[in-house]
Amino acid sequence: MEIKAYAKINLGLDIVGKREDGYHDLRTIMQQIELYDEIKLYAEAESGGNTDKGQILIGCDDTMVPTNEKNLAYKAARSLFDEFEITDAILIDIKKHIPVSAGLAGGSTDAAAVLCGVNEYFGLGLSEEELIERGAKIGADVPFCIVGGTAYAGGIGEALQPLGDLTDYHVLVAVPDTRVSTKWAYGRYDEIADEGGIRHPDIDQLMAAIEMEDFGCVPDFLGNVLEYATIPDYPVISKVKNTMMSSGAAGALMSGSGPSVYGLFMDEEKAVKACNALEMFELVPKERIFLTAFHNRS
């Protein structure tokens, strides 16, 4: 079985409080982009003693991510090979195109494309609800990563409600070859917060403009408060919204705690424009700048 994992941006995020138990509250939409990695299922029905029984391997072109229970693909399949008493062994082969630690949802994409790839391979028969309340305990965008398209997530990310297709845009993504931990970016984020000045998206704006298909607004309302984190510290993620704003970015935002910027273009020559200008100020490397676009559910 073959899967595209789609990464994802957030067009607005917000921090509306944080919770007891140490997550915060989140008020976010989020949008899928054509930038996937590819994963492959392989299993082996239980025979002869050759495997283990419920058996998962992880294999995976890039040494950045883990091969063991660490990793959130095999954190996905071992809920449900435990849960449905999966004997047969499986091999989740992940060729990565999204850049580890890039505020792209890589690691919760590949779980959720697990989480569905298993139940639709073996039959479990789990509706797209179940299946989020299930990738909502491995980790906080696994959720909308199963719903994809465009969607607003409150909570810690587990409550979803789908919203309109986005079009028109070109979306340049371009990754800093740098890795921002998201624990610190939080972390950091409550510290500032307290010092007050925090100016916060309007969320709701946000989400009447894409309801209403005015998606020509939909720029004005772009929003980060995790830009007041991380920015201080890795001024590059300003450098390169700078350029990409002045290459003809109808908006451009960091996405997720970074480093990853998206610039929206309604012209292509202006996309390719931005491209190249982050090519020649060596800001960013070539093979970590992606021009795509939205991906959407229907």
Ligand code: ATP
Contents of the next structure:
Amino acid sequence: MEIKAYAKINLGLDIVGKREDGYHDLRTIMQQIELYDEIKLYAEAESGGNTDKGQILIGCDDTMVPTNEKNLAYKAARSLFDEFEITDAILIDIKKHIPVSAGLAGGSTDAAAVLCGVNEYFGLGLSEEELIERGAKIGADVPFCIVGGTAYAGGIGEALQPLGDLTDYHVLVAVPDTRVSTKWAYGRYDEIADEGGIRHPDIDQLMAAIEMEDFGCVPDFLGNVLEYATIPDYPVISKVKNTMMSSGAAGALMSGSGPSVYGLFMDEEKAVKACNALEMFELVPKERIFLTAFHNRS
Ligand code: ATP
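After the form predicted on its own, can we look at the form predicted in complex with adenosine-5'-triphosphate?
What follows is the entire complex, opening with the chain shown before.
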């Protein structure tokens, strides 16, 4: 079985509270893009039969990604194998295209794809809602990655509301060659938030623009409070945003906790101009720049 696991960007990300358990309450609007990891599931017989009962083996072409029980795709498969007492062995082969630790939910989307894949492969009969429940235990972005398309997420990411399809834009994603720890970014945000001066994005207006198909307004409402945390330590993010805007982007924003930046362009030529400028100024290596599009559910 072959599955595409799509990356996401955050069109809006606001932090509205901190829970006793240390998690942050978010209000975010996420959007899948046409950048995906390729995942193949092979059952025991196809993998050559050299496996133990119930064994889950992970293969991955990216050495930055763990292939042990720390891999989120492993955790996803393990949770269903344990719950449904699956005794077959399975090999999960992951071809990474989504940069790691970039704010694009690379690990979460692999986990979501494996939950859905194992459910189908072994005929477990779980509904989307039941998959979301299990996904939320693996990671905050996993429920969204199961639902896909465009969606609002509240709480720690589990309260999902799918939104209408977003169209009209070319999406340029540029991932500076550095990694940002999500945990670090949230910790830094807490320190900065205590000092005040945070401008919060208007998530309701953004949601209304999408629901009313007023796509021309969407760039006006893009906003991510985690920029306050990450950008001071990673100034390249500002430079990438500025380069996109001066090349003609309608809007540009950091995704998640960074360092990925995306620009929304009405005009493909301008997006190509931005690609060239990012390369020319050596802000982002060519292989970490993706001229892509929104990925919709329908
Ligand atoms: P998010 O946007 O959800 O915060 P991210 O895009 O910033 O996530 P990931 O690419 O998901 O970050 O990687 C975060 C960590 O998860 C890395 O340390 C990586 O080693 C680990 N990881 C575990 N499983 C995977 C996987 N299947 N793909 C990528 N990273 C994984």
